[in-house]
Structure formats: structure tokens, C-alpha cells
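A single chain, nothing else alongside it, follows as C-alpha cells in the form predicted alone.
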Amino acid sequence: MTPRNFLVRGLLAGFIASLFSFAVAYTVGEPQVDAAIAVEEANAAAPADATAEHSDGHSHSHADEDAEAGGTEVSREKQSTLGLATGILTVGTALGGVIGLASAFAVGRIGRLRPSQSTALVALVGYVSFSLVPFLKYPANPPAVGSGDTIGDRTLYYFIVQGIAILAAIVAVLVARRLLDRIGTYRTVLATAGGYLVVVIVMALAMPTVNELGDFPADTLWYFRLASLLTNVTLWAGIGIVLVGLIGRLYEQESVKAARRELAASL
């Protein structure tokens, strides 16, 4: 079982999971994006109408501005289909490859777990640290939410939380390796998971709170964030399930080959 075996299967798992994630994003997420865009356009139309009342009667739209500037406008239909599919498939496939390589590195280094079991653990820890913890502190926002002046700070906050969460997860795994033979599996899981939870809570309380919602509809915001979470969960769960199955099958095949070689050598 070489890193290449894990990488190829990870890429395949990422591609397959991306298809399911795209289906969720398109059917569940895109209607919420459209609703958020409608709110944004309604908010933008109000001051525009007020300004128009004091003008000379000439209308001037964003489309006119784009045409004057010579810009190219991508239709909403292409954004929600081709653009969305390209983005998810690219990111998902690459993510699957990264998880595959991380799983290859973890084989034999996490207790007595079989390759499929350590792969499942890598996917779970990766999702919690890389995706879930940052989302809980700084959840996704739809269009019309957030000021353009603070986007740099908000992006920096997100990556800081993500980096600390990943680092804390790595430390927790290393500590678990040392404690496993000393206090057993049950106590090790409680100790490391509890320690990780404490670090995450302290970090979440210490990091700045971002509140730029304004009068954005709460129900639209809730459904948008729920759709974002479901899309992300589908991607990570799909990668984990498919990759665990592929690695488990590979391990069985390698075990059979090893058993045959041992039998042949003993004859």
C-alpha cells in the first residue's frame, strides 16, 4: 500500500463526493443564494429610486455601467450551473487527494487501527478542524451581508481560527498516541477530545465577533447557512465513505496477496 494508491483513490473519492455535493448545492443552496440576491437588489433599488426622483429623468443601470466600462457579465444561470460545478469538482477532487495522502501518512501511526479505520479517523478529524470549527465561529454569509471594507479582516479571522483548529487537532492526535497504551482507548478519547474542545472554546471566545447582518431577513440567512453546511457535510462525508471503502478493499487485496506469498514461501 503506497502513497500513490492512497492519492489515486483519494482523488477518485473526491470526484465522486463532489458530484453529490454539487447536487445538494444546486438543489438546496442555489435557491437560498437567489433569495439573498433578491434582498440585495431590493435594498440597492430603494436608494436608487430616491436618487432618480432628484435627477433629470434619465435612468442609468448597472448593466449600462458594465457596458460603458466594457466589462463582461456572467449570467446567473452559468454561475449556478457550470461555475458551481467547476468550483466544487475542482476543490472536492483536490481535497480528496489531500485526505488520501494524509491517510497514507497515518497508516500504522495511530494505535493498532487498520488502514480503513485510520482513514475514517483522518477524514473525521479533518472535517472537524478544517471545516466545522471555523464555520461555527464565522459561518458563511450570503450576498448583501457584510461590508466590503472589512472583508480582509473577516478573511484573516477565519484563517486564524482554521489554523488554530488544525494545529490543535494535530497536537491532540499526537497526545492520543502517547496516552493510548497508558490509560486505554476510552480514557484517551475522553482526554484528547475534551482538551481539544477546551482549546476550541477558548479560541472562539478570544477571537473577535463579526456582526454585520443589519436588517437582513433572519429566515433567509438561516436557510442559506444551513444549505452551506449541508453542502460541506456532503462533500466531506462522501470523501470519507468512498475512500474508506476503497482503502478497505485495497487492504483486503494486499492481505490476500501477502498470505499467498507466505504460504508459497512455506512450501
The other form holds:
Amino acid sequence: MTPRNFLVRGLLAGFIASLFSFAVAYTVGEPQVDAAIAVEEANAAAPADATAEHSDGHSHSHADEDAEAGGTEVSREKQSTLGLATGILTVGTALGGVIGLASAFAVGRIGRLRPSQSTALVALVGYVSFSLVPFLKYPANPPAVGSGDTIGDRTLYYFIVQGIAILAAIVAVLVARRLLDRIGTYRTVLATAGGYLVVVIVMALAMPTVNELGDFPADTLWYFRLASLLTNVTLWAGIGIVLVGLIGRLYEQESVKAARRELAASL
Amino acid sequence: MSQVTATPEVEIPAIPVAQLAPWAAFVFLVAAIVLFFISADQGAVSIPSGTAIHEWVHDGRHLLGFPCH
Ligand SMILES: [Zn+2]
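Condition change, the form predicted alone to the form predicted together with the partner chain:
Now the complete complex, all chains and molecules, led by this one.
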């Protein structure tokens, strides 16, 4: 087992998972993005001050602006197909590579977990810290929610929460390694998962709340956030399932090879 | 109750950190750059100015949960 083995399998798992994630995002998510843009356009069309506020903050492609900008913007049709696919495929494949290498670190280092088991643990911890915790504090917002003036702050908050969630997860795993032999699996999981939860909750309480919903329709918001959750769950579950399968098979093959070598040496 | 999970007969060999480090450094750097362009560039910050990247990956940015606008 080499770092290269893990990286190649991670990238492959990321790519395959991205295809599923894209299918979910396109079928479940895009109708909600369209609904949100319809709300945005209705708001922009009505009062003059809303349009002014929008145009200085952030350019965002919808039909009106496309026409005004002289056609340099990307059409909605491309955004919702090729654009969406580009975003999810690149993020998914990159994450797959990172999870592959993180799994390479974890193999043989976490108690007596088999390679497929430590890989599953990496994917689970990765999902919780990279995706779930940031989502719970700063949930995904559809177009039309959020002011262009605060995008800098909101992006910063999001990455602070994500960074702390990932760091705390790494620390929790390192602590768990040391505790395993002393207090056993059950108590180790209780102590480290509990400790992680405390750290994350304290951080979430300390970070500022963002609420720029205004009178955005609640049903569209809920369906959009659900779609975003499903897109990410599909991506991470896909990476986890494919990579665990690939690493399990790799380990089996290497074990068979090692056993044969041993046998040959004993003859 | 405690030690019943996952007890293979053989010790699983770990990959030495020295062997992993260069791979990790390279992959984490590339991934960070990729994530930056998809998740934050030309929204909160703009390295190549303009909005082409932002517009192209716009829906992915929203649905993956990153702050967009
Ligand atoms: Zn947007």
C-alpha cells in the first residue's frame, strides 16, 4: 500500500461520487434555484431601490442582467447544466483525492481497524467536519437570499467554522488513538465524540448569526436547503462507499501477495 | 464491550509519514486552490478580476452550500 494507491483511488471515488451528486443537484436542487431566481427577479422588477442595491453588490446572472451586460454572462441553461457539473465534479474529485490521502495516513494508525474500516471513519469524520457542521451553523442559501454587502464577512465566517470543525476533528482522532488502548473502544468514542460536540457547539454559539432572509418564501428556502444537504450527503457517501470498496479490495490483494511471498520463502 | 470490534490477526502496516508527507503537501495544496476557485473566488475575493468563474460555477456554489451572494 503506497500513497499513490490511495490518491488514485480517492480521485476515482471522488469523480464517481460527483456524478451521483450532480444527478441529485440537478433533479432536486435546480428547480429550487430557478424558483429562487424568479423571486429575485420579481423583487428586482418592483422597487427601484432594490435594483440599485443589487447592482453594486454582486453580479448575478439572470435574464435581465444578461441583456444589460451585453451577453458576457453565462446563460441560466449553462449554469444549471455544464456549470453545475463543473463545480461539483471539480470539488468532488479534489475532495476524493484529499480523503484518499487522509485515509492513507489513517491506515494502521487507528487502533486495530482494517484499512477499509479506517477509510470509512475518515470519510465519516470528513463529512461531519467539512460539510455538516458548517451547514448547521451557516446553512446553504438560494440566490436572492443574502446582501452583496456582507458576502465578504459571510464567506469568512463560513471558512472559520469549517476550519475549526476540521481542526477539532483531527485533534479528536489523535486523542482517540491514545485513549483506545487505555480505556477501550466504547469509552474512547464516547469521550472524543462528546468532546468534539462540545467544541463545535461552543464555537457555533460564539460565531455571529447571519439572518438576511427578509420575506423570502419559506417553502422554497426549505426545499433548497434540503436539496443542498442531499447534494453534499450524496457526494460524501458516494466517496466513502466507493473508496472503502476500492481500499478493501486493494488490501485483500496485497494480503494474498504477502501470503504467497511468505509461502514461497518457507519452501 | 470495549475491545470487540475489528481485531484482525495481523498488525496492519502503517505508511511512514516521511513517505506520505510530499504527497499530502502537494494534494492538499492543489485541493485548496481548486476549492478556492469554486467556492469563494470572484465573490468575496477576486484574484483574476471579473465574474466569469463565479458565473460558470454559480449553481454548484449555491448547492454545495458555500456563501455566494
Ligand atoms: Zn449566487
